[in-house]
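Take a look at this one chain, the form predicted alone, written out in structure tokens.
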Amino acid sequence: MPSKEMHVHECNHHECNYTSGTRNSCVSLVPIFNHLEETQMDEIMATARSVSYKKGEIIYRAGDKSDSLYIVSKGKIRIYRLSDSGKEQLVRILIPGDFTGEYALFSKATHESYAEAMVDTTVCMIKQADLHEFLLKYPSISLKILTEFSTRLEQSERQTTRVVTEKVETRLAMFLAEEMDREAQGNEFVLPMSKKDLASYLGTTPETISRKLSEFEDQGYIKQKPRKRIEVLDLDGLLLV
């Protein structure tokens, strides 16, 4: 009989059942479920299956019908609109621990995004019954919850703010300060996008970002390293341009 530690499911194509093995992979990687006991997110990773994506897949399209709750496991999946123009916005990207599709929580509505993975991703599905099973079960989910869709709203409220009112370089500069700090390791950190995908997000060009990088690393601001690494050299003086 297997270990609980051992990853134990049973895989039909790019679809997987997980069993309460695998739940540190999934659900106790996300805020939202990973206060519950052991027990109770074992409860709730039975629930849940697992779906593997090739790097460039869409996992769903703006239109399909929003009936779950999208948790990512491994890799990377971009969040965008299209405009009736068919011009591409980024609106976030989510990393292991993120999830998406949680408007399945309170209706049966449809996506208004699209999903689309960056890298070789892998997500767990929690359907809309067993969420609201689950959220009658544990009140706390949904006060976590609540949370994060109070900080999402703000970070979206902030970014459309900043895309109306601040040059590109104050755009560009406030970015590279929140993802320093978010990283939390030291001064240097990964790009966590291409500089198409961060144009799209900042309300710009891929052109205007190379040239605003380079300018700031003229400046004395950043050093541009090797595999999309930025290295903060003058956090103030970054912050005043």
The other form holds:
Number of protein chains: 2
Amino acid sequence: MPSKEMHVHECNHHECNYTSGTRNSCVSLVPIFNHLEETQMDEIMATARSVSYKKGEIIYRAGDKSDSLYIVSKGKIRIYRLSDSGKEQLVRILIPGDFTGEYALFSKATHESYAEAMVDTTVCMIKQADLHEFLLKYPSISLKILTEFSTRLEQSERQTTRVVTEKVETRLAMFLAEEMDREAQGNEFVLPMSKKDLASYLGTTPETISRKLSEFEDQGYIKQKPRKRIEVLDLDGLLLV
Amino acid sequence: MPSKEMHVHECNHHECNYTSGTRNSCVSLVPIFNHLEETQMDEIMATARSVSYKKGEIIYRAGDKSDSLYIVSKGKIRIYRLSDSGKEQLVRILIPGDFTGEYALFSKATHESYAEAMVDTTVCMIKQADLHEFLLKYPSISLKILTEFSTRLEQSERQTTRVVTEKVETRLAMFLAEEMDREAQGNEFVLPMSKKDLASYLGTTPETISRKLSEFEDQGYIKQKPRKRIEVLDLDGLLLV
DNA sequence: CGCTCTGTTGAAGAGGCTCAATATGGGTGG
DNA sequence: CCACCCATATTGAGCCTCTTCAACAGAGCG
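Okay, that was the form predicted alone. Show me the form predicted together with a further copy of the same chain next.
After this comes the whole thing, all chains and molecules, with the earlier chain placed first.
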């Protein structure tokens, strides 16, 4: 697989094959693979390709044919959709250990969403044929992916339900509470995205986000600090909104 | 199908084990199993339990512990969620061949949604332990389920995007167009649910659905007929809304 | 045959969007 | 290291879509 003779110009976006011994960067860090034996991980790693993208680069777009699984090994990826009317909606953000590409991989040949590097990012790609082979050979991988999928499905449905049943204020409060739960350092956390993206994720506009956060601040629930940091002063109050 | 010796009181909701030879009602009709050999399907069927529910009965509810996959063999099931604020949202409707229960099965022990029989319904249930065994034994089943999951995930994300980016009128028009695509007999189709449920599915209210359908009718795009039948007169016009 | 749930229609009000003007800040190049 | 610049964020005002509440009509089911 890995050609040792690799030259820079053979590498789109600094694309490189792995050589054994450079395993650590991706396969071993994703839950779907890291329960395997070392030798099995090496085997998978041997079929993987590493590709780097610079900030802002598009990794795939809707309509692209693709047949690879993308595992984030470094950086951050924005997954978003464009509606028929052309509006953008942020679906989720991938951090190292997350993967994407599953739709094109298991169902259809083309993507419906867009993947964009939010910062300089490295992914490893596993081709559909290789992955299928491994799934048949090591069925426990499938169980891991099924677990991941069912969690994602649940989250997606929960998100839909929220958007249709709760008002913006409530959705925002819930989002803040969840971030506190996942990311809190003390009683502060850092927004993982711009407020523009947050608006798109929550199904509203940047203006409304801005206003609602100010209201929360006026009401003493939170305090906004520089560099996207938010201190939560009254979590319970927030959740009663 | 019921064992021949079945007595009413041995069967909760007319619950019965399968005997070989009565295979046809469920395992063989779902895409996730029907690619298997006859003998393999028989093997799975032997572990399945058939349960019937009367119209309106709840099959599972949020918070229930469950460890079974439910495959619809007859009838129709409404899957819905309740938001934190208590509002109901219709997630999807299952018809024979569809399955549910995956979240409790692969991720957590409890359901987040509700499943209710819309008409008299029969499901077959496969226990988690049995299913896991089959997945490891026949890895191709996992691939089928992965395909199904990734399709559902895509649909769910598409639904979220629509709800947040399109207005009600557009969502309704798209829904009608999709139903035409899937269910049309001539240029008519039958709504698969009440307008109340449709409202909940599309994230709006029955009043709005009623009004928008009247508008579409006034504009000559559709014609509403008795028994939930809708004739589409101008599909293109509808999609330009 | 009546009762209850679903659907329809009207009117009023609210929540959030749009548009526009201005402020801010972090990234970049000099 | 500083100044500049452009995307992001903020704030205000008006408006529009959709929800809400209420009253009534109709349909399906026991």
